[in-house]
Amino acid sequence: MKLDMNQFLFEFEKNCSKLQKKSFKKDEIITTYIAKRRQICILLSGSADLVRYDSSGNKTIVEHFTKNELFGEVFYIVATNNELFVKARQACEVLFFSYDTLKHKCKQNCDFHQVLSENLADFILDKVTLLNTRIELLTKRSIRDKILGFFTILSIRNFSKTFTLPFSLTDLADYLSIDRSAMMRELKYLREEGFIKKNGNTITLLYK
């Protein structure tokens, strides 16, 4: 039995008492990552950022989450002393549970749990795909290649040479881990050299 995320949540909510749903206002801290707890969260609405402070105090937005995305410390066991927390970017609703609870809860060996654990693997696989996409872009050698790589993905996903960015240009620079002004400059060059057309946050690819 194959579920999409909405069915998954509906089934889960109907069947399980162990999960908690909470609401957050903009800028509130949703969770702080504590490895041993093995918490897993689903963002039901709104958007949130995974923020890292390293030992020198530098801040990075490591990931940006939107509707139906998974996050939590099970996904992020990195051997460093960095502080990691998730902060609401807009008002959010979040579902909390423990990974181990989800997997092993039912003593009665119910069908529902079988379905659940099968689908969990699929959702985690979706996450892997997101991460691999990001790595694919981060490993490109120049700002130009990063931008064009990202645009190509959006173009293919939209079945169109024209598409609108899913987040602000400021966030895009952060996602690609490049300086925003350097990115804007490169976008200008791409426009001048006839590779792209740009109207605010709507882009059209002009090549190939």
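Can you switch from the form predicted together with the DNA and show the form predicted on its own instead?
FYI, this one's just the chain on its own, none of its partners or other molecules.
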């Protein structure tokens, strides 16, 4: 049976001495991936982005995290000198622990470590699925395909053809690694050609 993440966190976040919960305001840096802390984080509330700036100052949103998602440098091998930041998109609560926590129980001998170890494979599978989705988006050749691919993902996740974008349009361009002006033109064409309806950050898909 798949672990109920909400129940799991509710029961154990206050009972394990090796866990640390922190709160962050909008735009605060939650963590960076440059240090080798073997750290795992679970987003308890809010949303956050994994952001990278290259040597020219260009911003890329590498990943977007929502409630109960895992992140941390243990999942991401940094192969460049560009530092990666996890930044709060809105007010967040985050649970921090070390990957080594899986091996060493705390003094209370709580069950957190065993439950986490037993379910780690499922957590990693969910993480791999999200990363594969991201790769699929980035490998699409045209701006239109990237936009419609992302809109389709949001539609499936929300079980509706109408949904709200999790980003501003500037950040959407950064997330899809496309030029903002070119993206805005493509959105205009998609509206005019009857593919989408757009009202602010709310999108309705008009195609099947």
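Residue numbers count along the first chain shown, from 1. Keep in mind the model is a prediction, meaning the values are calculated, not measured.
Of the candidates I178, T152, F167, T133, which marks the hinge of the rigid-body movement between these two forms? Where the C-alphas swap which rigid part they fit better, we find T133.
### Query
Just how large is the rotation of the smaller rigid part between these two forms, in degrees?
Turning angle of the smaller piece versus the larger: 10 degrees.
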